[in-house]
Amino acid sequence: MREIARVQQGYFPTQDRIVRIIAGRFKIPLNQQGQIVVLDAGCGTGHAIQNLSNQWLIQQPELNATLLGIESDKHRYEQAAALLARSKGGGTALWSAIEDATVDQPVSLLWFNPPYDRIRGTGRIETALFNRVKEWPARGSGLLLLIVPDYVLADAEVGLAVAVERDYEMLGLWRYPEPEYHDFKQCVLLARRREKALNKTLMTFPRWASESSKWPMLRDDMKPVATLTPVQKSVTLRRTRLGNDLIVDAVTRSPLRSGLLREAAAPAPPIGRPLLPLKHGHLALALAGGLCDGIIESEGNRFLIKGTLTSAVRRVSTKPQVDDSGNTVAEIDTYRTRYEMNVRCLRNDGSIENYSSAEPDELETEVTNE
């Protein structure tokens, strides 16, 4: 990602000749029951979704359309609550990462315009997210409104384009026209899922991404492919964890935000000696983490350590068994599993200490077949 994207978190807004554009993808429902539910995964200031709802108005004032927003950054979703709650339908915003939000209902659309970068060592951040909010449209009838550049979605390598057939059903394909597509590169991909996923160990490189040379381009007298389908449950947007952000924020403010800087600041308090002895269970643990691997140092002398815990079936005692007379009939040997720590020491000088929890050589009978 370019530095100015990071610094704005890969907040580029959706131009408004574009958003025109795309509102008339949709077909409006005439008579409504329910409410349409636009979801925006990363609103920005929720201009994008606002402008797409006056578009629709325009064609049927008796929309009643309901606008939410999930945003990151503190300033923007305070700009996004505040316009999405005077929309016609109402409206609200969440202060949040996408990774840190969920729905509680299904959604009639989701905008999704993703940050565009590459997460290091595991590949592309868009897929990543798109996997976190694929489920929020309503099955059967949930449309997808995907934003992403094009040579992202036609890399067989990123994975987008398997995830998004596997779960939804293709309307439409476009890339950005001139002078927009100059910049970034990004199309638009409208999709409605499905009623059930396709089994993901059949799923091959769609047909649709690989011919991306062929995607046609946007236009303004492009005819409607999608129909808007309400829902018939109001949709509240919630966190599932509170992100670093939050928790800042909430400190800064709260009267105890001295209290917890002095604490924070303060030196860390002098470690005592323990306050019981060090017994053969902590060892074990010790050797079991790898703790007793490597150079140690005491005294100006180096060692090499090489700890070890293996387990071994040990007779621990032996009891006779008698008749009815008194007799001695039978000997019975009582075995348990031991777990025998060792730790084999290294010196400069070659020589070779070894430390050992196994019992004396007179109870260390291995179990036979006998």
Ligand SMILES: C[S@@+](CC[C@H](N)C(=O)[O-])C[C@H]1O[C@@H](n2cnc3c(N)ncnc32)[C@H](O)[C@@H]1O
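For clarity, every value in this text was computed on a predicted model and none was experimentally measured. We call the rigid core whatever largest set of C-alpha positions still superposes within 1.5 Å between the two forms. Numbering follows the first chain given and starts at 1. What changes on going to the form predicted in complex with the ligand:
- Relative to the superposed rigid core, residue 344 undergoes a CA displacement of at least 2 Å between the two forms.
- With a cut-off of 2 Å and the rigid core superposed, residue 304 has a Cα displacement that reaches or exceeds the cut-off between the two forms.
- A movement of the C-alpha atom of residue 27 falling short of 2 angstroms is seen between the two forms when the two forms are aligned on their rigid core.
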Given for the second form:
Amino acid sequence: MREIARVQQGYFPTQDRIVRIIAGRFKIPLNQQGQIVVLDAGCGTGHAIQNLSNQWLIQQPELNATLLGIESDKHRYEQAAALLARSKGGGTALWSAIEDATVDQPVSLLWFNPPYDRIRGTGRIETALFNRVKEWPARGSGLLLLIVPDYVLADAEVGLAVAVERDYEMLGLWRYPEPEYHDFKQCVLLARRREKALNKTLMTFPRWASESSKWPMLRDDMKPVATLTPVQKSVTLRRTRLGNDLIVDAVTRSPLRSGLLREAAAPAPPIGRPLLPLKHGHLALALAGGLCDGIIESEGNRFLIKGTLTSAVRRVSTKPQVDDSGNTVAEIDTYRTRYEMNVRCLRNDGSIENYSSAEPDELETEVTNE
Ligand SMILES: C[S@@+](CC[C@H](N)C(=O)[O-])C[C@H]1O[C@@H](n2cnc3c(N)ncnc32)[C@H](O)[C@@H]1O
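Same protein, different state: after the form predicted on its own, show the form predicted in complex with the ligand.
Time for the whole complex; same chain goes first.
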């Protein structure tokens, strides 16, 4: 595809010629036990790794390579799923953001040509995504093929080179040849995952990453530098989270769709008369829940109201105690705890009115706020 067309679509797959040259940097095992699993995180249409494995198959027709891809763009994912499933060793794609996906077993080769961008306030997306995928190749043998702009890798502030060095041993680093280099200034890094990551606190900017102008250019006639190592267990791609795209897509295709849409688009129901007459208890609950605070309007006037619910111990009755001769010897008071509703209302003119369910003369005894 011509450069201009690729740029217009905002999709920048690895060019076929570059994939062919990269394919020659790998030693392919003979008498393979197990399978070579290649995972492209951000696989686009899946064409790059399919092309890669086709190049290897020319050299080694017995090669057993499984091709896996993760892609967030639905249209490209569908193309990748179809293409990878047709590859000789079989394959599959997962429709997901890299951030929401993982693998259940290590892979032989991670192909990683991430989107190039800044993330507002937190650095570059290449580093953030690399940190998500860096542990997917097998320890000690799994390979990383990274394609990024050289100015991103050579920039110590970005933190990508240090992140790579910490987990990987460098096998080769090349700039793209012309004319491909001209447009995006990309480079290709090939590395093998370390058995154990280096101590983070001792890390400094790696020497191999400085002075990108001195990095060799990728050429057709270079020798292989990395050995592909089969893995013994098959690898499954898994989602760790459901992204919004996926949820919207599932709802769109669901038989519940029209009901959900109707409900989402329906106007809020009018507040009608309650089914049963309101009793004191209803109002008490509303007051206790703070639902009776705020500004209300009535006949063009506005009032600020504040409702409270209080409990108070009230005397409810007084009965005389009489002896055998019928003389009153004492008075017995009966007290009960009563809940009392109070609403204070501030008018525009600054006057305050109090409304209370308490009897005016019931002001003796202890009162506590609820
Ligand atoms: C530069 S293209 C590389 C395509 C392919 N790997 C290749 O080398 O030709 C990057 C791809 O990653 C996809 N992508 C970007 N961000 C992603 C993310 N967070 N999760 C999954 N895929 C993503 C894009 O839709 C695009 O198809």
